[in-house]
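Presented below, as structure tokens, is a lone chain in the form predicted alone.
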Amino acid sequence: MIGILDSGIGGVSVLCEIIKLIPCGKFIYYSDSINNPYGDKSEEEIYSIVKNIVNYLLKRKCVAIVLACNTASAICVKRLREEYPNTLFIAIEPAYKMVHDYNPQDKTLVMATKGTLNSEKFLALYRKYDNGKTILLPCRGLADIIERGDMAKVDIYLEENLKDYKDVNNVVLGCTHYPLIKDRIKRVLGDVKFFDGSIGVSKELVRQLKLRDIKFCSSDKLSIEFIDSSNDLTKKSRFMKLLYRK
């Protein structure tokens, strides 16, 4: 069993990439929408929330836990690895290095939560690969609007907050909710290049499982258990539609 942890259903963008590589895996996806968004909370509050979910997933016999939330990854993964040294944690991070690797000369906009952008983990990445043409944009409240599925408000938010950045070429999506609205971001910014961490984290999960000789295809059938902390029955329906959309 592999656990996927996110502040809501946004981590479905990560799970979509994981099941391409592990098509017969058993997964528990934990959507902590009752505490969404993480990005506006204190680091101690976020760590306490995430630790409780980790303990639940470990009780469910998960052999690996993927932190599909950029904020949780940036703030919690180092402490979690120290506190749970025998547990495999795979942490997503904003794909800022990918800009350096594939399109380093163009102007870049990093969209993320305040918690992610202020974290030492992200700032170290930023200092290392900054091309001098990067804008860091804390998107307060955006993940929550996407989580609620209110696309009309998403469009209003994007027009108000992105209107001054129509000259950017690269957009780093530093929250797992944001890939769900790529088409809407393009309506405002035009034909930009997107970078997000979902592909990288899925490859790293497979690599680490193999290194540890952990069997990750435990049957010939994909199994996904969805849990939402708010017990909102509409969450599972939206999650499954996003998971299997073409």
Second form
Amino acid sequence: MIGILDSGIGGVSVLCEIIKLIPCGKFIYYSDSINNPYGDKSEEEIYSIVKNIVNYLLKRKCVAIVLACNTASAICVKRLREEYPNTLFIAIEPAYKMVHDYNPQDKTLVMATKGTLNSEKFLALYRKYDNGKTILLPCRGLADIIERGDMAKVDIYLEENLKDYKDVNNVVLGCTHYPLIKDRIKRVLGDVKFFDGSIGVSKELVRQLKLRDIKFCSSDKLSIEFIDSSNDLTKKSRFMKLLYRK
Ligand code: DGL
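Would you mind generating the form predicted in complex with D-glutamic acid now that we have the form predicted alone?
After this comes the whole thing, all chains and molecules, with the earlier chain placed first.
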């Protein structure tokens, strides 16, 4: 069983890519919507929340845990790897290196939570690949309104907060909730190129499982157990709809 966690249903954007590579895997997806948003909480608070979920997933015998949340990854993964040396953690990060690899000459907007952008992990990545034409935009509250599914509010938010960046060509979606609103971002910014970490993290998961000889297609069909910490019954149906949308 592979555990996947996020502060809500946003990590579905990661699971979509994972199941393309592991179509017959067994997954538990933990949507911690009761604690959404993580992005504005203190590092200690986020660590303790994430640690509880990790303990639960380990109790459920997960062979790997995917942090499908940029904020949790940025703040917790180093400490988790130290505290649980025998557990395989796969952590997403904003795909800023992809900009460096594929389109470094263009003006770039990195959208992420405040927690991600202020983290040492992200700052190290940014310093390494800085193209000199990058704006770091903490999108306070955006993950929260996406999580609630309030698309009218999302549109108002994007219009207000992105209006000064209509000249960018690259947009790094540094929060797993943001790929869910790509089309709405395009309505404000035009035909930008998007970069997000979900494909990279999925490939890394498969690579690490193979390296450790862990069997990851254990059943003959895909199985996804969805858990939501706020017991909101609408979450599962939204999640499944997003997972299988074309
Ligand atoms: N999906 C989470 C991330 O990637 C949302 C952050 C939040 O809960 O603030 O950062």
